[in-house]
Amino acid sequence: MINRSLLRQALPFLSLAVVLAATFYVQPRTMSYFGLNLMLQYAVPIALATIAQMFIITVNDLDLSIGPFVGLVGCVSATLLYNDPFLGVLALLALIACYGAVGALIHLRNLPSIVVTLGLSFVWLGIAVLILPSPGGKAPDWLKAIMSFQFPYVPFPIVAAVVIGLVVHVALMNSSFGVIARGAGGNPKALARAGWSLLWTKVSMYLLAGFFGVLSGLSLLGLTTSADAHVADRYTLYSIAGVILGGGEFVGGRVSPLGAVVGALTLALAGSFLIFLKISPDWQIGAQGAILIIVLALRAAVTYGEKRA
């Protein structure tokens, strides 16, 4: 049972390191720093979506926004932040507040969270391309300059995702409040007759994943040096599928930070893989819904061994 339990939490990894060698196998110049560099530029924005996403599905909800809402980010960022720092601020954080307020409205109101999410991924997209109709804008050059550093040995975006899991596993799963947010994905009734708020857990939720989300629309504008508001539309997807992959569940507060983040780094790594296989981008989603697929028949393999023994 107990190399059951392992191999069900090494699946993630595991999965990172066959994409990771057919990658290097198919196309072995990819096999250095400015390869992975190369690679992997986007895993920093994805891998934090992915964290937001984490956070909705801790409390059983799912977040169909986050893919339009990074996207918005991306146009306040590229316009307000760069022409007016201050505001651009009060905007960004006005979005984190709205996220907030988002989970207190499926709360109190009792509203499926796919719902919700899934109308307000249209509000998002609509005020984005309110802000910029078309492609433009420009990237502070702080942003630029945090997205472009580069670590000696280790590309920057293995050491910003390693950084991003360790941080994030530590906050949800060695501290108390860790334990009462999964606690309200896994038993909402028992936290209550304890005495904790079910409402501010989620809605402490729902604002770290907006502040997650506007940390991947920051970092996703850093590297594209300019915006659109349909740039992360795939977001959404990727999120989830990573959440999937890195171990999570959509019920009962099971998550893992470090999974999600491998998961996000898979998918990353998949599209480039994909792309030296010269499969065409309208295909490329469907070949990573196949890897999730793959991973998730795994899973309940190894899950049902378990029960079996």
Given for the second form:
Amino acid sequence: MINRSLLRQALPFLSLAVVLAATFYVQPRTMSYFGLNLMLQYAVPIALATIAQMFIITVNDLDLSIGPFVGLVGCVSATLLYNDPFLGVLALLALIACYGAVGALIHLRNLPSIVVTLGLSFVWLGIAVLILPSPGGKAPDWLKAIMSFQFPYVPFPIVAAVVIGLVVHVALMNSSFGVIARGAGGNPKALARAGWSLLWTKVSMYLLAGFFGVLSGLSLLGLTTSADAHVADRYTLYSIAGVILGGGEFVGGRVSPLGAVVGALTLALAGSFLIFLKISPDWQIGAQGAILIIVLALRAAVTYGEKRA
Amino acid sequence: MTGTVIKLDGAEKSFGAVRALAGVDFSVRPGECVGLVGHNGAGKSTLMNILAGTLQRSAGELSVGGRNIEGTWTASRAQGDGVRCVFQELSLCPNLSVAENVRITHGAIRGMGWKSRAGALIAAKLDEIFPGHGIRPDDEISDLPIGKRQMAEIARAFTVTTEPLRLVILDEPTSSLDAVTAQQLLAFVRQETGRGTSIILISHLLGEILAASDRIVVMKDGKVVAEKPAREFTRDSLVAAMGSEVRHSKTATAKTGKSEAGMAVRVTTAGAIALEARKGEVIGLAGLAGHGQTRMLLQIYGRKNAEVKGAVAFVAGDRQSDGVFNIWSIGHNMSVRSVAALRRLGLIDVKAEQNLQGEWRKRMAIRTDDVNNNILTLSGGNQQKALFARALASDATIILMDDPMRGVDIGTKQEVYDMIRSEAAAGRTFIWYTTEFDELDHCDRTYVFRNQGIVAALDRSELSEERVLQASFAEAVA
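Switch from the form predicted alone to the form predicted together with its partner chain and give that structure.
So here's everything in the complex, that chain up top.
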């Protein structure tokens, strides 16, 4: 009999394989270095945003501001970072610090993260529009160079995704610090009883989320080469969907960094796949939602069977 | 062996108006196993939490290893000084593996190869305490049955890295263990105290306490009421020590006109004794907290494997989490159970609703000048009255009460008792889980629960605190 627990862990990878196979079937020409590069290039910023979201979900919170935050990072980088690298770096660090402060606020005042981050999403968007009222600005050249880097044999986005996934996997799943972070999601009371500070755990996870949000914004700017406040609005839902597709759960500290990256790749590919199917853009979000529901229904079925077994 | 591992002098702790600890002197010597017993609300858990640093005492001196503790005694200080605690509700992270949970209590387990070190540590300790345990260090906690989780947590408390191990507090450690593993644990306790580690053992199984402890401390109402070497106690003298000295005179309310009318509730799935409640009866559910009383109420409410004749209403005990609607008015909190009956043409008949609210404010004597005020403007006792009004104003003939008098002042209690009596006389059935002995005097019959089942049924004439205690603490095989 198939091991159901293994099946559940393999599900994100299987979903990716199915979507990839379907894409190759519909459009065989994508089965090439160039095709994959083109299809997956936007997967890198999505994967980074998904990792950011995953850190927040690890401690049982949800970040509804990551999309506009990524957009804001793009706007700051296309203006401030381009004109004055020192000030630009300072501004980006300040943005990460803001994330940490929000984490502290949410923990100390025991606020629902959804409400706080939903409010913040408008703040980020507002600042971004103030900085860059209409699309424009320029990406720093080094950023463009990184993002258009041609890796031999394997397309860059795939290499980047694997590296991101592995690094975060080791940090969160295998390090002794990662255990504390996941424990804070699994049983905060037990963690406090063992003498750990829940405040610092939460703040560190928010800081990490801010850091990966900045990386996401930078990588997106490197691809688009000019910024737009609204460019990443959809990332909020993409990132949540990516974490969940990748086998994570909303509460209980159950997350999987590799799964989250795979989830992000699946979502990015699903977009291309639907374009190849010539589904009108009006229906695409709905179709993506349908894919999400199918995968989650499969997982629920597997988990249900596992509990009964 | 001289000196003390930990010592409390005149420890006090209050939660609002409730005094959980009223001046407790308590000490543990090195290599000693102290048994701690007492009935619900005696203050055992509070005492334990104060020792473990998870609660702060309101007054009193604490010294650890002979040193007086200044400032706050936190969980991490306790950890550093070698005080460990196995809490009754388990303190493992369900999403982590056994080895990862070991890492959480040991700051020193870090760096390269930490996972295998943590795994080896816990595996060795599990082998020592529970030979043949069948737990692998990389098993995820949520995949383990409850008994194995408890074994893992107990073993974790005895693992040592850089911090010393001086005192382990075990709160009902055998509650989920089978007889064999429980014996293994008790044998290990003797062995570990021989090595100089002190242990505080809390258990409702008096046989365990008598067998494993050197000294037994009996608590009641936030005080230590008896303290003697274990060999000077017997089961009966322990039970007697937990009870109160003064015999309560029975409330002089003979059952007025006990109607011979039929059965209202009958449940036969809780052990050998069936729970039966007739119309007009007040039925008490007693025993230690968490032994199946609330589950029984929910079973009746959900009509699962229970014969229930008539509409049912539930009075919650935990007002904050299951009782009041925080942002609603007093009136709406009272009428919410009855909105179905107050409908006219599919909408709520506002006039009838207001009448109901006004009537029950008067009948329950809820102290407010306007039922449209927010529920939180009331004191705790009056909030509870509003919850009673919610149940009594409804069409329910069976009222389930889940220890509803927690933290309610004595005056309010008397008013509610009178109300229950008159409503029962009018034909309503009350099933009343209570942790207070005195309240059982109001019941026609009391069922005592242990380990999710009914172990005794006591009519009012047979009811005594001693008998309830005997039944609550009885061993599986007498």
